[in-house]
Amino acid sequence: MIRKLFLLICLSGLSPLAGATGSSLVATGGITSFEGTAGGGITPWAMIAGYGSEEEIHGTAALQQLDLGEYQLRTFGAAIGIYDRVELSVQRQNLKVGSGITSNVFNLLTQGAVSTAPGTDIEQDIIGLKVKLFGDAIFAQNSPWPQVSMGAQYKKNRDFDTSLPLSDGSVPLPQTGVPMLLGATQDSGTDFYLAASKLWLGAAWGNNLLANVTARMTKANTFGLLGFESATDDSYALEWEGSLAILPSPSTAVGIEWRTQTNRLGGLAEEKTVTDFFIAYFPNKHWSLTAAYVDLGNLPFDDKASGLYLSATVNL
């Protein structure tokens, strides 16, 4: 299904509709975030997908990579906005675990007993939808109001109960994955966020200035990659999350980022604030790339989990 939908999304964005890059000015649709939204690399914008203006439609494709040792996480995506009010995404989520995580986790199950087992990998599919609800983070420099959006992502963790095996090929435990393990009670969850962004022209020391504040409210366990919910809490968790870049040209943004999380699983699996450190170079409206040094805090048998993102977004 998502596949399906990345080729729809895609040929959306290919329509005669679309112009040849769109109307709207370089950078100001940020990049393409690891769940598949239009903003930073880990956090929503209020701004739509792609450079369209009021009366086009333009889309963006987009591929990541979070190196973190034995986690790595690679995301591809697509997304499309629809005459600067809808933004449609889809992303393909993959972290691959190490062996050296699945040793340690079947070691401390079995207290000893089994010491390795091969790595495995957790794969995760969002469906996002944004609406903006007011303002215009770029052109409105003389209203003190940012621009607003509404999201809500769909989430659907497609290893939830994929069983793990070990070195000689026999499953300890039938229908247990990794999220299950660590005490996750579902497999999906939807996400509602309220995004609010502005751009400030020529505000810092004579450079463009960017803010952004989202508010969100989740059951995710460490974004979904860990299931949703808990034995005990299966309630909705308001989460923070934030953006502040300065462009010190039109093709350069440098900037920080940070994204709170709800410690429902405790434990190993014990969730901390994320925060990345970014510079995103936009040669033209036809691609970008974004370099990122992002620290998790906490992934189970990794107390220091951060290392460097990679993404590119193409313009559609």
Contents of the next structure:
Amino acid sequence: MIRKLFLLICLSGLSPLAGATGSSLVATGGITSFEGTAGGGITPWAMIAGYGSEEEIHGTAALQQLDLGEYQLRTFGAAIGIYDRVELSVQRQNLKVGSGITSNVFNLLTQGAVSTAPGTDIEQDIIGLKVKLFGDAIFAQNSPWPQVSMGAQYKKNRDFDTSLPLSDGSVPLPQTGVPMLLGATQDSGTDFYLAASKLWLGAAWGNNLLANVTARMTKANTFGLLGFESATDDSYALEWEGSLAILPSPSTAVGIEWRTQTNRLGGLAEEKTVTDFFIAYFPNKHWSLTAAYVDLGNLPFDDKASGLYLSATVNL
Amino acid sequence: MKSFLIVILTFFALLSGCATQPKQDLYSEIGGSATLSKVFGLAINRIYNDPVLGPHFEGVPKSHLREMLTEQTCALIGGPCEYTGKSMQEAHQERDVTAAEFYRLVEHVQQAMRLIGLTYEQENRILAALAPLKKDIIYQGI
Ligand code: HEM
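Would you generate the structure of this protein in the form predicted together with its partner chain, following the form predicted on its own above?
Let us now look at the entire complex, which starts with that chain.
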């Protein structure tokens, strides 16, 4: 992972595109969320990916890692920003589930008869589309209106029905993946969101202040990593997300974020509000690095699912 | 959609309320028009030498532009000046200034403010005063 990260950064330095990442001001592109859209760490913002102005097409490539101990979430993808109006993104997510967790699953399913099992991976692909509707988050300083964008994220869980093997390789529950075991009934879903973002120049003791609010309609369980819908609930739920950040220097942003979840499955897969505290570093327009402490609240058999999040975005 | 807009507007209006600060001391804090004139003197040199921006300014006297920008910024940050130049729409009409060119120019002004020694906080507050001009500067027709 770290190797890949450095490779990306080095590539960006050597790239013939270096020096041509777009005209917009540094840091105004935000970072890349773990779902692949330009935004904060866990939520989309109304900004369009990359530093392209309304005459330019630019993009980003990014990777993220969240270390939760028995769970490891690794994600990467790319986004393209077209004329500061439309953003298209693709993202691959890989959630490594440790054997401690899968062992617990079998222990529970077999009432203690099976108590060890190898770990597994849950992968998900996300295709994102975002369109800026109106507003100028950065330059409309004399207006209370934020920049507002509308977006959709089509998510396909690739391991919805990937069965868990036992240590001896046998598969006691064929065609039944972790999302199904926990009660999800669909392997894909589409989230729709509205994001409103605004930056106030010099507003916080001379520092720039950024706020974002996102409303999301979703059928996902834990972002879709645990599938979509349930036997008793197949309708959209409205969830709220937000970010508040201060930029104490031209190259740094520190802030907090939150994101509510539906908790459709309950039980082991109970969902809580996700929160994080982040520091992002934008040394120049070529790349940015973000470190965060993310608290997911709960994941199956881990009721203190929190850990260090690292994310790198390269601007192309 | 409706509840979203209500939440959004209340939230951002509240934040805007907190964010509005008195500006009257910024002008004297930075050293008044003398400092602004230095900033724009430097910025204009950089702008005229810029391969993308330079051509726009052919035949525009540096000293006049410097004087106008100083006056305008002084007035916008609450200084004792009256801007006597053309409106932004008028000045940039028939130039078809792009957003990319606008950001480029802002970067030169930012750079000049740093080189002259303004603090990041002062720079942000000055930019906050200039930023709303964007919509009257870009794409004012050819
Ligand atoms: C923050 C951004 C900008 C500000 C505050 C600004 C401000 C001004 C001011 C105060 C004038 C003088 C008006 C007068 O003579 O009465 C002016 C003139 C001019 N500006 Fe801008 N401007 C900005 C961006 C740009 C950009 C991006 C371009 C083009 C690349 C541009 C091109 C010009 C030209 C060519 C003139 C001379 C007009 C003439 O004398 O006919 N400006 N601007």
